[in-house]
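Just one chain follows, in the form predicted on its own, and it is written as structure tokens.
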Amino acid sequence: MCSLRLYPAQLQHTMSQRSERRGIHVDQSELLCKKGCGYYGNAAWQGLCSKCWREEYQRARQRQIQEDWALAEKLQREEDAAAYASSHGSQATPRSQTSQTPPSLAPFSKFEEKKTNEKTRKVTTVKKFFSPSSRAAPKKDSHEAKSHSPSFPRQLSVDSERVSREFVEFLKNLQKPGREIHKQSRLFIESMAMKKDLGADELSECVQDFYQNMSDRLMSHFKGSSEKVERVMDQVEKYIMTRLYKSVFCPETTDDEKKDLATQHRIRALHWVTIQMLCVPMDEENPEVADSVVKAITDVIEMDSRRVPRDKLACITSCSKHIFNAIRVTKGEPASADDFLPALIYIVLKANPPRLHSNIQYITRFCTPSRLMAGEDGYYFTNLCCAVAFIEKLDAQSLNLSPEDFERHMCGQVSPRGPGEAAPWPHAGPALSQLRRNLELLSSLETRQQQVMDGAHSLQAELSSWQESVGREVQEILEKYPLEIKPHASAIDADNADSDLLPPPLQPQVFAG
């Protein structure tokens, strides 16, 4: 891939000359287009924005026609050359005659006509969708197409149908030109059905070609106003990449998909960096810190789960705003540039989301070309492409490590020491950085259960031996001084009624009435 040389050199050459302050550092003007025309370039695209992407790619595709079309034209000569002069050879042919008949004329005429008729049928790729002749020939052939696979996946019928009556709903408020609307994207969809077949280029074509015409549509009936027509243009995109999804994510005829495996396997290779050796300035300390953290990295990993390419590029810009609220906490200030790309490398190496290779073509290939160009998503956008290039080709100097300890830690014979550790223990991530401080409070908490049960069998030691010296005290007390025990005083009742003890009788008293 192109974009692999010029993101990482132009990173690694900066850190170079940049001994004092070690980091990942890139000029925002390497960002922008390459032909200066002040938009976001794409390391996909070789540093160019899609409009000049797709402008070099015309006159690449014409010159490629161009030279197949001379290549065609010097064989069929060669080979009619050859065959005349066989057949001058074999027949003896008067030289006037022969002079009447040029050779190779009527073969190359046939060759140039059927060259003329398929040129003509690459460059009409969008016309035909909004051509009268062509609306009911795909109806059929969806008609058939789905006769032979009668049963689709639940959930995408359950998506289709959800997206399709927003966006009905949606076009009922444009009247007329929301019909129109309507009928064109379902057109589309329907011939785009009988070009499963296509290269991955040459279906990013067929979608950009109909954004472009579609837009130029919308921007006449509105008069110019690029809010409607954006407006509208993301929910024609949304309706029509909900239901292609399928056929053109990761297609068959791409290695996208063998891509995704080497860039998984590479960032699992690099397990081992920590957020020093990127001098990344977040302290997953600070529990804001690590909860930002972790929410930019499930935005990343979230991005899979997206269909539709404006939804995957607002899963990066969450991730990236959460990056810089880190950044910004840890700090005390507002992140800078220079620190929002070593955190985003951070972010992917500790989050290693699913088919991150083939989620960037797909955003690169069929999302709206004004959305990569400029604003906040191309910018974040152009920053993950650049990290992902980084991450690929990522060596012992981005790090400042020697190549033998880069070996050493890419073979796992050592790892690196977070900070304050006694033992080796690689910093991945803040929910290994709690599992290790869970395993370090269990560790104190079973030295400490250890303290109470030594103090739970001394005070047991020391209670028995104070039972015993109690015994013995009481023992001395009974020897020293012998219980006596005195004869028990009888009771006062009816048989000694003149007892002394008894109080005198009460005697009725007589009061005069």
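Since the model is a prediction, treat every value here as computed from it, not as a measurement. For clarity, a rigid core is taken as the largest C-alpha set superposing within 1.5 Å between two forms. Numbering follows the first chain given and starts at 1. First, how it differs from the form predicted in complex with the partner chain.
Positional change of Ala72 between the two forms reaches 2 Å or more at the C-alpha, relative to the superposed core.
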Contents of the next structure:
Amino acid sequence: MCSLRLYPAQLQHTMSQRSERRGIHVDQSELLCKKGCGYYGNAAWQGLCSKCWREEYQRARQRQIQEDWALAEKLQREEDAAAYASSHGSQATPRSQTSQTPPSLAPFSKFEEKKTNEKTRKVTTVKKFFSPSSRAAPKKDSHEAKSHSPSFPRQLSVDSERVSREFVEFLKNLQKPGREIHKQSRLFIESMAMKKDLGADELSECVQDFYQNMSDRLMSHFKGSSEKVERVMDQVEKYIMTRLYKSVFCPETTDDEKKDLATQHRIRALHWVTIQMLCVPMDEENPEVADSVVKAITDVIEMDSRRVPRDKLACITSCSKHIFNAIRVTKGEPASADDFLPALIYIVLKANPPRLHSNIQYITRFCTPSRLMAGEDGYYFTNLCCAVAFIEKLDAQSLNLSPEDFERHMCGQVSPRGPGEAAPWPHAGPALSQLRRNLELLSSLETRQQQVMDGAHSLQAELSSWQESVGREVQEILEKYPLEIKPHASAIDADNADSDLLPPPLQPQVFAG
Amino acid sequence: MASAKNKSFSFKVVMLGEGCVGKTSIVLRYCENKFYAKHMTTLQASFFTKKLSISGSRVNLAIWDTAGQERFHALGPIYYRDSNGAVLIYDITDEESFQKVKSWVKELRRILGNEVCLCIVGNKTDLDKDRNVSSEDGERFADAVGAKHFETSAKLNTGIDELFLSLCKRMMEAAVVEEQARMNDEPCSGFARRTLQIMDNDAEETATVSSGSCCFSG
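Output the form predicted in complex with the partner chain next; the form predicted on its own has already been displayed.
Starting with the chain above, the whole complex follows.
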């Protein structure tokens, strides 16, 4: 993310590392800041050094932030006006809505008090907004940042800014309840910033209570139209979780991170498990299946990069769909759960998705419950949980191996593939095998062509030899039976009727009657 | 059932049973009315939804197929967590699959308690000549554990609609009872994260949503 700042010393280090790794020849001058201040520049900062970049772009950003604040302020003013009006009894709706909220959610006490405190509160809000990210950052880094530019608070990430804008846009369509929702969500995020020291379960409890409350209130507002409630709740979830992501994903109070590493090691140790051991009905030789497998692996890895629980779930669903496609192509029929789970396990083993445990915990803790319980996404998510549980407990018996074989595999004494076909780049496996297949095909075509040519040659030879032999035979026969023309002798002498050779002439016979 | 009128229910039902007893076939027959999976048009045959209309209430059924192989047995609790009903299937020609169902029931009752509605189903009645588990045995066991017993044939399409209809009715009853208990016990705190969402139906959505082939009015 672009809010990460590097300073010359660090920068030099990373740049030199990068050029070494890539092995590209870059002139020293090209690495320097375009403004010519003598520090190194960075492509991510359009060739400027960190300082020049900040000077150049901070103005634009500041303007944007001010605009956002102006918008928020406007909303706040409108809100206050409405609240003020309602406190005087002229407009009852917003008040009645707010009065339902439990105390934990509604620190709005007296409106007069709020008005007077408006200015100071705003300042604290700014701090609260920025504090999670800056506190979460490594101490050394924040210290450096401070020493370099003490006046600059850490910026919101691009994601957070974008999602806030989108949220405001979406709520504009809802008018008055939209403002209420925005206010509640913002207050909630602020209150969560104070609760950073709580355990993960308590945090989850807070978020889930907030969801429940919000949806209850929306339900009464939309008079039970669950579709609309769902739509609004999706946006609320997106806004809240994008903003809270940094502080509640894999929180320090849990041992999620340790478990992530454990899972990762475990999957790495199980790299030798083959598709046959798991009895997965997928034929990876088939290019379409191989393609689906690659897509499924990509999707499950992609999950880690999403912030909103719903988006993470969507990655799992998309991964599952690719698996279903692979099974369908292989078996010719839709996959049942008996086929799907082993296939998913195989994909997880191949993908080794980053921070798998944390992601699962995060989704379980912060997803809207209805989605997780009964929906299709929930089904795939449950299968993923099953796959992880299976991988953690996997033993010789579950792969139909003898315990000795299993041990040998785990110690790396037995290579999963035959020694001949060990792929040097495991990730290029499908492409390589495709290449190999194509080469085989080509060489077989070549031999076949050779055969055809040979056949043609021999046919030609046969033909000419046949022609010769026929000619010779004809010649021989002609020589053996030379054509002799004898003088013509007539066979029957018509005048000599008495010849013995001829039958007697027919005599007319007379029959009586 | 009068109290269940004009409500909307969402239930999760898991299908449990050994591999090859016909879990998938029963769901397939129920939701797609097909026996051979090859004839199916959907991408997958492991998660199905079905909308029903029972006694004037709408029921959304989410049916979860589970992997039945022995090596996945330990994963059961992850699957049936938060489910309202479970269909336990055995093959009437296979005594062992019946024993397996018995162990599933024990486990389910231990983990989910008595709220979960159980159906015990002997499948493959079309192979009656090879029967190894008698109807009486099935019936007796089901009675003993508070479950309903059915015999079905996914191939011939017998007994399947009855099975799910009965299960739905029992789940609705359980949901209504639970709802009332919740109302009585804790009148204002509605934070319990329940699988079930019950909301009053609006007049505008009376008889419009109910998928064609499966309308029951009992």
